[in-house]
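Here's a solo chain for you in structure tokens, the form predicted on its own.
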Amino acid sequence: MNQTIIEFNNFKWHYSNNRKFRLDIQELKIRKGSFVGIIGPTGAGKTTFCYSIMGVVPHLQNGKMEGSVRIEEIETKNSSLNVLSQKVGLVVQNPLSQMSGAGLNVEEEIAFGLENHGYSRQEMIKKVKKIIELIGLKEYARRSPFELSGGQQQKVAIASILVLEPEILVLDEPTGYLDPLSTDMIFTLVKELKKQGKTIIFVSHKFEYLNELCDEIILINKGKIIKKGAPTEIFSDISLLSKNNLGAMDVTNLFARLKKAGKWKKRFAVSVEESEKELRSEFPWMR
């Protein structure tokens, strides 16, 4: 039986300076251990969606909320951020905005959250050592996080969240400021976390990665869920993406051009591996 870990029910939110609802989700259930990709154009409400799961909305934002968001048995509006932060970890686009600056090195930065939650020094040392080895920061443990590359800093930000052992990890465009190498680094890390059974909510415009990793894609626009489905279903629908101001992947556009030329009648492929297989099947001379 699939257990629900996140549930939106008749949820609406608007910020105080705007009477229009920023987010309006009638019903949404996310399964425990699932990897869900969130896509949508700029200003669609994706960050507000993340804030709603974390409890930043409504606790740290001025506005009006209706309905509910539940994290297992906890209703976010009736809980404290201290309790919610032990269930949900949020990683944002710019890792520097998550650095406390309270520590002189990576170890101390990662330990900051544990200290706030009242862990003993011995417990902190044990947990920090474990997470540093898990994420691959051992050689940088004694260095200042502000001396690291963008990808390494994002790893520190993720480690600072994971060390608290939340059940849910919410990543809001965590590779937005990163170069391709650092982006690969973060997605490789998240892939490992998926194997460990974490529930992961990942906001990104990098469809190739989401297609590979996600169990489900949720398309949000104008504060509402436009469509929810398997990655292949969402990413192969060029018309759907276009109507929501999103561009399809290059490989999918290739099949669209083939269809326009009258040379393709099947479903559009959404990965290089899939497209190679489909093309070789349709055009034997390519073998």
Second form
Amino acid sequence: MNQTIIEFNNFKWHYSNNRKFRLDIQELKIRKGSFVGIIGPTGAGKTTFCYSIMGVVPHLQNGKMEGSVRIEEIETKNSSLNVLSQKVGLVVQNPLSQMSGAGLNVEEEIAFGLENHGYSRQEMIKKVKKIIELIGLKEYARRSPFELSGGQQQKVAIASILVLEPEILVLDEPTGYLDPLSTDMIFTLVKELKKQGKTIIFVSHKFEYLNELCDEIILINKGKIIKKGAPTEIFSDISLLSKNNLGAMDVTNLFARLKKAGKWKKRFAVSVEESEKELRSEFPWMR
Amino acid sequence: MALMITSFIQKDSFIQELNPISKIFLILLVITSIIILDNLYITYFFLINVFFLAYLAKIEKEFVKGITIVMLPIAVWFLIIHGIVNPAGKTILFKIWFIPFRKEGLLFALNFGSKLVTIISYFYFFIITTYPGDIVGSFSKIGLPYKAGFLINSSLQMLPLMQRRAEKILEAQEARGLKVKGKLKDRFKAYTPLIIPLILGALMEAYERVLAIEIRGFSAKVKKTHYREVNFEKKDLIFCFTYLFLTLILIIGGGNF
Ligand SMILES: Nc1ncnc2c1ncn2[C@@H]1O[C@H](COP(=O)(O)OP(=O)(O)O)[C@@H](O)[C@H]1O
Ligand SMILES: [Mg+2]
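The structure above corresponds to the form predicted on its own; please provide the structure of the form predicted in complex with its partner chain.
Expanding to the full complex; the earlier chain stays at the top.
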């Protein structure tokens, strides 16, 4: 599969009340079914990038846009959020703010998007049931979403988006408010969704997870794509990361230290497994 | 832990299963007959009736608690103010210390206050016995705007959230050594730093929530459907007609009680 599903062309955006920042993406193509990690320091423009795919930029934000973003055959600026909501889904950081409050329990919360799009009751019941099983929310289906933990709420938010069957799922730091266990739960879930063919755009600072799951990493800073490449390539490049105010992973830093001490000349490892292998082959006494 | 006095209480009775429109119909009946008839007995009839309905809805405890917290201070205030300063007051009924309380003022307070308490009790009854999700469905069924129903529904749900948020901020501030208990002045001081984070937090979240509902098609220009079924059933018909009938009898018999 080599089909392009998201395409930026000469895209420029700035918020009308912010002269300093401009998101500027000359050309970008994202393949259907790929898992793309987005990294960059705070204020880099990651959220704005997500908004541009979803159509929140330009439809729900004030500012000026040039160029185009296409989702398959749809050009976002000529479309509407309602149409786009069945192509792209966006999950954000704060789980609580994503609960519409439209229903008193999880089932009804999930059905909200379907109600908005006028699905018949029978269809809704079927779709909601399917999603609840897929996401693993069965035991919470009748509970109030406001009573759940942050991790569970985030799952409800993902379910509420997925019920509209978008092909693209954009997640903007969805584990930012979550504890390690819930974080793991979310990444495991998204990994499963990728297997089912969804295109995933995932903004996160959790490099360990991105390294494991992504086909490609895009590094954004000051509104521009600084570099796009394979996870190992980006995460092993400590100087690239630090130039962009990002800290490398602990394992990678270990190799940088070894290099400084004159004990390492090869590429830096980016995962525990990889470093074990590399170290054992380099230092015979470790075998 | 503050009292959650603003939200729907889930109980199993036919009152909770009534169509919200039936209860709104009752509220309208009560308001019109109380205002038109200006009769204290009818007001009391409806006041007792709402407690009876709360009992049928199996929420009498919470109802009495909520009503007392909200209404008692207002009622006492009314009696004091009108008992003392209402210009209609002539006959002195009794004195507390040297302050005279006059009969006409007290009667006015009793009359007006009872009406106010009765009407507010019905609204309160509506809020705690009506599943907010049903309001949206029932509204659009009779042609009222979907967004109006959604607004009522979500604000009813957000009130307890605001309460919870206030508690959290208070807890955090208490943990940092702010006095929340104690003299009235201290308490007042304690609540001031609560206001800004409360409002800012709520605004931020409201903004984010707009985004969240818009990307789920909130403004889609199609006819909305409803996951929950809200029908106008036989019990609604019986409920509405019973109260219409009762009210008519009261109106006809109006002046004669
Ligand atoms: N609604 C907005 N109005 C004006 N400026 C904004 C708005 N949202 C974000 N910005 C600014 O745009 C820049 C990029 O923000 P954002 O896309 O949120 O970055 P990131 O998600 O990488 O932290 C920041 O300087 C931020 O202050
Ligand atoms: Mg962001």
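For the two forms, the rigid core is made up of the largest set of C-alpha atoms that agree within 1.5 Å on superposition. Numbering follows the first chain given and starts at 1. Since this is a predicted model, take the numbers as computed values, not measurements.
- Once both forms are overlaid on the rigid core, the distance between the two CA positions of Phe21 between the two forms is 2 angstroms or more.
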